[in-house]
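First, one chain by itself in structure tokens, the form predicted alone.
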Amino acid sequence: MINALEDYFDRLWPITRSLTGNGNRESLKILSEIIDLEINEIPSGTTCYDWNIPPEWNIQDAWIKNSKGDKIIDFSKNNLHVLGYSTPFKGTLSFKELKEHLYTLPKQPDLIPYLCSYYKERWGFCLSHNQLLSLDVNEIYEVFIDSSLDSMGSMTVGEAILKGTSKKEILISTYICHPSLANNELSGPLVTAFLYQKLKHLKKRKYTYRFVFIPETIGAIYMLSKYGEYWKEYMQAGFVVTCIGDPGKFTYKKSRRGNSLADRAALTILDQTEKNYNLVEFFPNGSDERQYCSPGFNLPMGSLMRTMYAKYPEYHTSADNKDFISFNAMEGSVNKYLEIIELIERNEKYINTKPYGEPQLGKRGLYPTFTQTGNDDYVRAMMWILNLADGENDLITISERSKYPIKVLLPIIDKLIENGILKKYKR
């Protein structure tokens, strides 16, 4: 996996992401070998409750020119340059004028940053500060932008489902709005599809999986307008996949419940096989669990994280680049992700069959007949499974209370259905 993941983020990290534009469709199509996307258009204008989507955005170059004809910022060489959804601009200009429309981080002060104006047209550039503190203040620039806003054109969104037996739903929602930036956007759409690719090959699912790859925000809040009513009957629980494919620990935020089954099922899992993580407590900030927490929906979202936006000091700048992510990391994201939903997938109620003092266990060959060393916890286990499967508490409680960890649990749990002691509540 580590191989194919590289070679996705090489073929991906140069496209020219945004809001809408030919960048994500490009983008969608190059995830489309991984996961079986359904690729929609939605047109600009569309109404989602407060909002509107936006005019699509494209462009083709843009750069400043010195007076001697060089390049001195290059849109080919960075599309960070580029102030996200520029308007259309050529002419000449002196510093003074030209000054009014470039960005820079003085705290930092060698890197591009990423900065976009979405809802407000203007043009601008971004440059490391340092360039900036280099051009001549005498000097006569010529800029260019060739870019465009279409009021007819169309916000492009991705979306995949794996149908298990069950209408319940368990929602992944990543983002595709972000141009070069390689932990804060193109690591959660890839660990996203190659998770669908594991989830695929399970050979049973219990629950429907819908995956959505969407811009950021408005991407977000048109999804809620389309399914938002049938999520609130149907989501399980969900997650928003960003910020996973550095080498830091992970980081968990809460949903807005606190105590959803999302929550739950990952703060189990890294309970039980991590030394330490982050937990985070829901805020309305961050990302686009924001929008399925809102209080018209309060979904169970929660998001798994590696550092969280705005907690590193190469969020939204250009070092957030290939140095700065590990393939390796990923995977294991990947892989993470897969045991928090394969415990969601595990994750019953259980009724005792013979709940009058304690089966015999001896004569079914789950009872050791001689005290031997090494049986004590495999019995012990087997014991609060039995005590706890009175139809109210589910495997995670189980988990919590006797502090067994579920990969203990779930063989014995096993043995004890195949031997008729057990059984799945059914509601």
Contents of the next structure:
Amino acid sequence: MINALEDYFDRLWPITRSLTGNGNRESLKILSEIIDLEINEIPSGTTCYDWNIPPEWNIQDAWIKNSKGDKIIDFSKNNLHVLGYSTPFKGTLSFKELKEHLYTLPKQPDLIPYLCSYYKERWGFCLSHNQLLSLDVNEIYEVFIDSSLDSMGSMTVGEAILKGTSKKEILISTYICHPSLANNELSGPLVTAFLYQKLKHLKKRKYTYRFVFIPETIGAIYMLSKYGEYWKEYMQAGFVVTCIGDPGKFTYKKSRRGNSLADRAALTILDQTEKNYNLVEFFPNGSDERQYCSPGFNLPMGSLMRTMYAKYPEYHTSADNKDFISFNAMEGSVNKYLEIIELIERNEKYINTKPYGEPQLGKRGLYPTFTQTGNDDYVRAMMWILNLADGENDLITISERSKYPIKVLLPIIDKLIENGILKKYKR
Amino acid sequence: MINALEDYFDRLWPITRSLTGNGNRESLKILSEIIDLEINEIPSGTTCYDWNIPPEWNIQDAWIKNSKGDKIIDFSKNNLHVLGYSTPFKGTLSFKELKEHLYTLPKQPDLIPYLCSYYKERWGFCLSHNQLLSLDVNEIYEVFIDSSLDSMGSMTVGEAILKGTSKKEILISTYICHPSLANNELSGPLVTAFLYQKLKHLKKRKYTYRFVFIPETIGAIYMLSKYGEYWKEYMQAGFVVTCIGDPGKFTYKKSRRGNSLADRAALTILDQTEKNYNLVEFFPNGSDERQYCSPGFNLPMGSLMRTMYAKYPEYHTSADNKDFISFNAMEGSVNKYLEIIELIERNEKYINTKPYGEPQLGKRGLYPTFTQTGNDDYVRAMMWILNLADGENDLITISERSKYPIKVLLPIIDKLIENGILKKYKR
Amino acid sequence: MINALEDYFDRLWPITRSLTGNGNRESLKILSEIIDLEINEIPSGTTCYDWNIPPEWNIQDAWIKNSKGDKIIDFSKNNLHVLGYSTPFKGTLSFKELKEHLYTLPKQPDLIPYLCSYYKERWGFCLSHNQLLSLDVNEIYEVFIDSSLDSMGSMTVGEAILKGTSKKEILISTYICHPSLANNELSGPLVTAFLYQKLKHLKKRKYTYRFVFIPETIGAIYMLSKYGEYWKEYMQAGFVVTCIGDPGKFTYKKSRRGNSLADRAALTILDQTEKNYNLVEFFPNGSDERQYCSPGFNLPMGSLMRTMYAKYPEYHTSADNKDFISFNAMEGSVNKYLEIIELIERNEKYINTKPYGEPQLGKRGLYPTFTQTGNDDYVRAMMWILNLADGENDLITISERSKYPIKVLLPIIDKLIENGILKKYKR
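What I would like now is the form predicted together with another copy of the chain, since the data block earlier showed the form predicted alone; can you produce it?
Full assembly next; the chain just shown is listed first.
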């Protein structure tokens, strides 16, 4: 998987993505090779609750030349150079005039910032602070931005479904609105697409899985306008997949509910499989969990990340590039999401069919025939399962209370079901 | 306010107050200059639940003379010298006979204790232990107590009301039964009276405020017999104002419920405005919260104090005098009560009127137009308010969960209401 | 009591007890001198839920002789030498053949292990590992086990009842299936029998006490088949009495519920009377609480032990003998159980009959007549009782919240009841 992740990364990296535009279309087309996406165009101006789909933005070229005609800033070299959603512009400006449109990071003077102005019309360029300092203040600059904002355009979104035996849904949401940035945010779409591959090949799926590839914020609000009421009834758990490609330890941000199935499953797996991880309580800033966990929906959506947005210095700069991420880590992220989902699939409540005293395990070959040797972990874990199988405790609770990890409990549960002593609880 | 506090303190200080009597009448009359008190006389013998209003006690003079005719103890010099509710007495006694009626503090040999015998008839004098040791054991002493216990008298109580738009009440209760003692207890009536002044001038009041000036215990039981059933329905919060004039840090004693609105508001303000304070769980000893929080009523009444009764060595001695208190601190106490009440007034549950995804703040000028700069505290706090405005979380909970102080949240709430994105929740 | 405990211990010690058999009958007969046991025989083959009563096992003699005719292992010297429930055997074997039937503890090479094979037919001998190493591998051994497994036999159980004014029951359960072992398990039957003596002489009993003397596991499952449904309705608390004779500190293992009356009472007493003790959360291994707390019953049964089974190296070996236990400790165990039961007997909810403000304690002689001296512990504890006597808080809660120990509260409660200010709450 590591090589495939890198190949797709390399193909997607140079494309200029934004809220809307051809870069997004192209990106979703490439991702469709991995995940069976239905791609939809939502017309600019469409109302979604308090919002409208913005005009479609496209950009062909942009540069700044000095009086010698040298391109000192060139969009074709790094698409971060142009302020996202810049209006078209062509003109000749003094340094003083130009400076009003230049954005830098004085505290990280080597890096180009990533900035956008989605909902206010502006044009601008982003560059390193050192480059800004090197500019000749007496020069006259020629500026060109060949962009367009089309109110008859559309926003492009992708969706895929993997049906399960139940209509109940697990949502995997990721976003595609960042240009050439690696951890935030090519890692999210890549991990999501490869997770789809894994889930597609599961022998059976209890839940239905929905994957959405959207621009951040407006895309999530659009999806809520489409599915929000349905999800209130059918969503069992969901995750926003973002910042998931760097080699840092995992971070889990809880849903607004704080104890949703998404939270319980993710934290159980992290507890039982990772030496260290960060646990972050819900806060209403961040990524699309802001929308999914808005008070009108309050969906059970958390977010498993590696190093969280705004918590690493490379965030939203030109340093969030291929050097910063690890395809090995990204594969680990796919697998960690898979482990969490497998737990969600298996998280049942059980009924002990012989609940009056212990079942006689010995006659079923499930118990050592010597008294003294009955205390090994296998038997202890079996006893815990049988004792807590009262239709009240789910697998996660059994694991918490018994302190036996899920991977120890599951084969014993299968064994007990096979022997007719245990069955799934159906309300 | 500091000068006014001191002026009133100086006028009230010399008056002999007790459960009943002219000293209480005179004190309430002086306090009426600050707070619009309705003063009532409750006849001795009136039954209140398990209690009866005691006979009215008055005292004109009292002294002990040695055989030379020198007044060695003189009520007119310090009203603590006479045991509260002493019966009248006139007689000549040996030292041995007299000693049975003398009370001292051997561990604080310079101080005169403050003692009473309300419900058992006694006479006695309080003096410093050093003075007791200096008395001539071979002397014959002349003793005179010009007091009276009148079963046709009455108990004097004061009440004031500041009406709000709602019948729901906040009770401020203080007591007036201590003679010349400063922190416990001239500070309580003074702080209460000046708090009335502040509340009177609030632009609007949601709640109705009731102020009661009563003798401790019997006064509170009387008030409960009058309003207890009403308060069970209408009291939102209440405070016993006592020991509130010394320069020590604040102490908050919780109501019996432990999480009443009084408790939550007081602790929120103390957390957010004081570096240190003492938190005391409810205990059924202490002041009139004993009565208000008796199991038949269990009212939401706590007590904001400075150094709590019985926790300072000057307590109930002649050293609890003007030197011990601070008018600066007392002004701070008035203002702290005011802050708590202002929080109670503003403690609403809110509804986000655009709860499906985030409202688009940008188009209302409430959100930075650059992506990168959206993370300042103003925006974060706004996000928290909107996210928690689901009709379940009140302002105190929003402050707790967001960790933004009330004073940061309130102007943002006002702004959001003004923009129509937020409204008060009405059940 | 100490001498009596030792006398009975000495008489019971040499008897070979097991799940069934004459040793159990003989042991119950001896115990009947202390506790008025009804002894019942349950036929082998009787079905109890998922189990059947096993065939009755009896053993007269067993030995291994070397070729010289010397008994190198002799059941008559230590009944641990024979694997419990060994089938009869007679034969001549090489060392290699014999070795398959020999059980030792290589890590405790001087000790004989205690082992059984109840539900699989086997024969075997237990011996010290050192003795095994000393055996001549070239010898031919003569082996004799004079045992019998009788499917027409029965399982012997003992029960006693001490009636209370209520049908509500407290269950004391102990087990009698261990041969010559001291802490686990002669201590349990001995402590239970002497506890019966103590409870028999209580002036009055609110609850009915049931004592059961059974073989472990199958005995408890049998008792559940007889009384389980009744206990679900009537059992208030219960305890499994085991490992209660060594001089170690107390261990309390909670019931599955975790906050049952058994748990609350035991932990309150241990907190208030023991400097140190071990608290063990419920786990579904262990002794008969496994059965009583199975999910079909979930009875309020915990277990007060001293050093818990499997937590001392002598456990289930020949070193769990008279040297390991202390009759002094055993007497302490009887008394500790008694204290816990006395608390259960007295654990009422109370009603303050004067709940509106405080009752006037002074006129009843319950309150100091001087104001200053009212703060002693007696008065404080009285105030707590009156304040919490609202029909919601039981004695244990009053003790927890007031921090006054049960032994301080009880005489005050009696005094208040006598004065008519307090009464027991009846639903």
